[in-house]
Amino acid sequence: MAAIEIRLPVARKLVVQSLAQGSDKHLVAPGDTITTDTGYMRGHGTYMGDEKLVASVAGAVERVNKLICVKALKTRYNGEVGDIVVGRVTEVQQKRWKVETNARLDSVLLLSSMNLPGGELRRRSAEDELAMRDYLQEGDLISAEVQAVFSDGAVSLHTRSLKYGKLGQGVLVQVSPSLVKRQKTHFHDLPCGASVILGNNGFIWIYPTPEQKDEEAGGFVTNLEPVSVHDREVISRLRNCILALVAQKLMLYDTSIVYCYEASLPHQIKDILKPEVMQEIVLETRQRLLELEG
């Protein structure tokens, strides 16, 4: 006889929100008004009203000396030149492939903007071009660097480095790019035993740690060797640990997700989205997060 979970009303715990102290940042829904002072320049997410800067978006207030303006705290991505992205091919074109990166417009990447197999350098022939369906088709998922961004709010991307390229084996996780936090580098091999990119446009790609960096391949060679049940296990812990930071509206960095894993370990994989567990984590991670910051 199969068992019968069943979890009984608890009373809420309040969680004090105190991570970050002294940067409290000023919330604002559409139609507040932010400042009355005129001396200040309009900026994203707000418009001018009797002589008043008012918010049009719901978000975080961000001032650069006078300029204001309004981050939204759930919109599409909004790409910005030197951005890490992972996105997923939906046509090739001449010369092209467009590619769903989770914003309002399909990103570009160009044949000419891309490393060949093998990383030769030369111009880019007719026979490329009738072989661009060898290098990316329709579903490949990759990793790219954001190389320009056109008026209409459309990216182009380039992948002229050996550490982007085609991904292999792993998981995909959607989250929403305002939780992503801006670092030097989005690339993190966690001591784990897995690997992440935080790509800048909320798509998350969790897959094994390789044991060597394949140099000559130019980022076009898939492994495609069964992956171990522990390193499966490790990337599901990983994904729902993600989850579970997203649900509770913790930025997602590499230190973040290595404390939520640690305190998840205690707990089965399955059982890291039932809503009680996924706080005790959330809770314990972002302790952590504060003892660090001291």
Second form
Amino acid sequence: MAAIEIRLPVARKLVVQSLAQGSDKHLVAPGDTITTDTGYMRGHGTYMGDEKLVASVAGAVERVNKLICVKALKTRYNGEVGDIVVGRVTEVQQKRWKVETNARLDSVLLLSSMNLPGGELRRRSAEDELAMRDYLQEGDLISAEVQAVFSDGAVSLHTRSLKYGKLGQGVLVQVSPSLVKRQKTHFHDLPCGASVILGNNGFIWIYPTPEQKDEEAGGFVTNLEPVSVHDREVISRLRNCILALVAQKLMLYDTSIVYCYEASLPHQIKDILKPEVMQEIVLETRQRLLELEG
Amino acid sequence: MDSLLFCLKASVTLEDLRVDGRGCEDYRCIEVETDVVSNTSGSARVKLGHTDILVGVKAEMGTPKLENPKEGYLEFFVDCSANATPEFEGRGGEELATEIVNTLYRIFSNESTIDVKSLCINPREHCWVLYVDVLLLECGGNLFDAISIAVKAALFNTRIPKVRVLEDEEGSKEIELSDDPYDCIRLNVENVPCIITLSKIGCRHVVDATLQEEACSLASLLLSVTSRGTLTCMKKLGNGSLDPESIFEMMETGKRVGKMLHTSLQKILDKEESLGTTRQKVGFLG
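Right, the form predicted on its own is done, so what does the form predicted in complex with its partner chain look like?
The next block holds the full complex; its first chain is the one shown before.
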């Protein structure tokens, strides 16, 4: 039984800037002038004030030809078609479920967009409506894909594939959506023994890799068998590594998570969240990622 | 919440492993700093994971209470700042604040906690009143423990100026403050207890629950433990029920963990004291 550690605070040191190669980003705070040139089109996160372009959020300026927009560091999730999201069911309504996905409005999962067990394709009847609660209840976690975005910004989801559906045992980590890198696939089976779903909305689901490959994370039967200690240790370590990457503002994708996991192996799981250990691990991860790039 | 609850229950029930890798009796990393607010007699800031507490102690002259004319007393006030969580907006934090204040009064009502007789200047006329103000800056689970650690550290840091009572010929008393600003009396915080909150998850209990773990636990036991391992006060929180046997187990765990907490805390307070003026003050801009 370890002693309780109490320490004196230490002033935080700035992380070495020279490591980042593209470090000449134009960072702005709300109210900062981006440019006084009127030839640009204004994108998200900007507004026109007094003949100059002003930022409305805190983040980095991105310029694509004539379009200037500001990408904020910490935002709510803005849905786009094709994104993978992990959400929690908050309400069961007439023909749909309301899912919380860290967006400004609750996302909607229509009954017609949900897979029926057995993969049958038919019109949803009144019995299906009454049996909605057997599929998904309030508090259940699901993985889904964005089908459409309504005019008010609310997102419509669908689980029209066997890889989406209700999630079983695992750990949820909530981060800012801007830290999840957009990739071809967001379902990863990591070599360390766990699987991870990197939701574009910032919800990251870590779960033990299922043994049979046909039985994906979808479906409605949750596996409630106890998870082995070894798997649970791997999942806890991954969770702490992800929190360490988020604290140091590194983009989250499968390679960065795996490198961070490997860098954290010499330390105990609960030590990863200590500030000095966090910095050391993330520094090593950063160096390896830079080496990988070239 | 079901999947989360089950994962937590299983991991805590079968093995000594929580979601963040800690054991059932491990605390998160605690940071303590005293003397952060310059215009108080004593102050302390405690960071326990995502929980941030600031305590300030001001010593003022007042009249002793009628029932205890030869003693000074302590007054507690808790402010749940709206910065901590959106639920504290407006008057949302008042209920929690009243609960914390009542718990603190209960703990300090024991006469051996703080030597209140030393706070008396003139029986029935003048005494020192210590106003202890607690400010909740961030709410990350396990509030009571962090608040009790901060109150103990702030009382350790409190410096009350030495006063002399001068008698006039007519009999009226005058109070004279010492000229030397460093001439002050310190409080003996050896017997000040710390609160240990034990939350019951599944069939085991955990110390220092995070917000997620608190949401999953149906019942928790709040124990106030002194540095010698004596239990002075006990309170049950939550809607769930506790088995009498598990209450005994929780009490034993609480006493054990409490003794360790006190040793670590006293060590760090002594270390901070020994650094003296060479200590780099981090404060809020570190």
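Nothing here was measured: the structure is a model prediction, and the numbers come from that model. For clarity, a rigid core is taken as the largest C-alpha set superposing within 1.5 Å between two forms. Positions refer to the first chain, counted from 1.
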property: Threshold 2 Å Cα movement between the two forms for G49, core superposed; result: yes
